[in-house]
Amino acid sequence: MTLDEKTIQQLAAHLEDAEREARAVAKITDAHPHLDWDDAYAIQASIRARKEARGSRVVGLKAGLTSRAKMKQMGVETPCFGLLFDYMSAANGSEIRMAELIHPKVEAEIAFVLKQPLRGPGCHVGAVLAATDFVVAAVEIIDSRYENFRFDLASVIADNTSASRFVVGDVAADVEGLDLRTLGLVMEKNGEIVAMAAGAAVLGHPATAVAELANHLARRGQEIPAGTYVMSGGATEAIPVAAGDAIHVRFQNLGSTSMRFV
């Protein structure tokens, strides 16, 4: 780590800040550019304690950048990993408020609900998938907190890896039986086909996000809890969206989900 905590304490309020309030900020490593990882991770833990301090809830875990489209459109080379928040769940169907966002953009994910707990080190696609109660079709908004939504890796982990709202569908299917690296999407933006997918744009298989992400906890003596939801990641490039536009998306086996912004 760089940072001292009070620096981390500073920049984890800028940021929350930014996001309760809707409005652009600098990225932060533009401040301090010698930002790692580590420090990265303490400022979105410490974003976490702000939140549940207003008691505001984890309900969920994110991959973020897992998809080969989404590290060319952002120019990196790794995953990273967020929080989802109660506050941050909109019902299958409903309206999304652009005044609480900023710049606002949408990827179609596969999630998967745990009936186990996933530990690393050393997790793969074959303990995920025998750890998954279910999977469900969902959709990501995205919202950075940072000017042009342009940041680096450590600044979008600080930045809780841009979490916004989610939306899920209503199908709960079981994995097996079902070969989630061809499992197909198409997302449509009002009326048109903007993205098409299959689950393998997603590190070659989604449940590899997953263990990705209990191998990451594991490093900080952490596991993934039995009953957890996990986003996989964007299968797509994020699409941007505007007041008025409307999301739907239809997967394989999965239903759809559809969204309205207003």
Contents of the next structure:
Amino acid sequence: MTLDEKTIQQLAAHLEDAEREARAVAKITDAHPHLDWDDAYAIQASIRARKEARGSRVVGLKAGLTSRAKMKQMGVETPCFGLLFDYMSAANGSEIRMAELIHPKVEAEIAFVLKQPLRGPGCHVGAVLAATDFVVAAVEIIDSRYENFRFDLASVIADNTSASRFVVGDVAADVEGLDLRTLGLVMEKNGEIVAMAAGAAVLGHPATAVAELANHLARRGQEIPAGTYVMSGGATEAIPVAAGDAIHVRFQNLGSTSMRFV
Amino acid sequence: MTLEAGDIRRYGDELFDALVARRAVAPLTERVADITIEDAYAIQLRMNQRRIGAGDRVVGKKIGVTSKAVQNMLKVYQPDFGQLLSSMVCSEGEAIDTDRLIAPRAEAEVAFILKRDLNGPGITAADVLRATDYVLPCFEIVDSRIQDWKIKIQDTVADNASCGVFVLGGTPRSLRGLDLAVAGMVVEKNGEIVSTAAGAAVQGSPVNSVVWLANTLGALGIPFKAGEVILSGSQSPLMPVTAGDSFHCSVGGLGSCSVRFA
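Can you give me the structure for the form predicted in complex with its partner chain, which would complement the form predicted on its own we have just seen?
Let's see the whole complex now, leading with the same chain.
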């Protein structure tokens, strides 16, 4: 930790106001170059407190920067994690209002719903699969509060890992007999294929991201509670969207999700 | 056609000799400015006639230039095809001698094996689904008899669509209940994941690719017979190969295929 409590609260207010007012701000490490991961997660926690004080509720957890390519690019070994709030949930097939967002991008991923709590350290893919109630298709709409999506790892963690909106699919699938590693995802924008991936794009297996989340929380004396909805991180690249765009994602064995930006 | 029969024969013979001697030749497009794709297929036919004359046999077809990336690179917005010959067949587990080839590159694909003839034109996706006996994951090892892969579309078509050798995976699967467009593909090189994609990378679906081939062959009067193997187009980037490399691909719902080089 390099920052005092007052600075952490100020930065949390700064970033949360930027989100609520849908305007981009300079990345916070410009003014606080020594800001470390612990500071960043403390700012994220302070954002949570602000939202909860306003009546919002955490409805899930998310992993970010989960692709090997992105991690190499950012020079990190582990993914980062953020919080999903109630107002971020958009129904499958619904309209998402651009006026509430800054410069959104969409990425397709696999989400897990747990039936048992997961506690690290040492949590692994097998433990995640054993604790999973079902998996479901998901699309995340990320919207960095930073100008031009330019950030470093500490800045993006403080900004709640760019969490903005998410859409959950309609097909709940058992993990038994399902190969999440080779599960294919195909994203179309306005009917044209714009991104494709298989589950392995996320840390070799999407359950790895959930295991790493459990291990991350364990270092803070926490666990992932039973019933938690966890988004494992974008398998596809993030695709920018504008008003008028329709997104449709087909998932192997998990149906499809769609949304329109208005 | 802009080339005379004598030129077609000469270039076909030159490419055949290049293949046998494993020595690349200058691009045809540098030597014949107005060479057409039609000329190129005539040269391919001559090259393959020489191979058949030397004891080889047609065992199927390959479809190339199926991905958006390659189409943009070559500025051609349709696939091409070449003939698969019995001498190109390698077994899974066998070490492929890189000295057999000039500048090999690996591509991961899905192969179709037909149980009925497909006589285009007028072939639809329904016909291809009906005529397919089974599908397999596979590797195509492409190679170019043109110096340094400096190919335009006419060069690669004349050079039998840059086909080198191929390896089929071992587990046949029926297309019933299998949507190849969303089947994920994970490719590893020497144990590291190098790409993930889905079948939609190939013309929206590998099935569309085979439909294109059946109709194109039909228009040209080239037979497309039960028992033939069709390599439907790459779902991975072109991966350079050196002796000692091994590659593994796995496809959702389909199984896997391995290839190694010595």
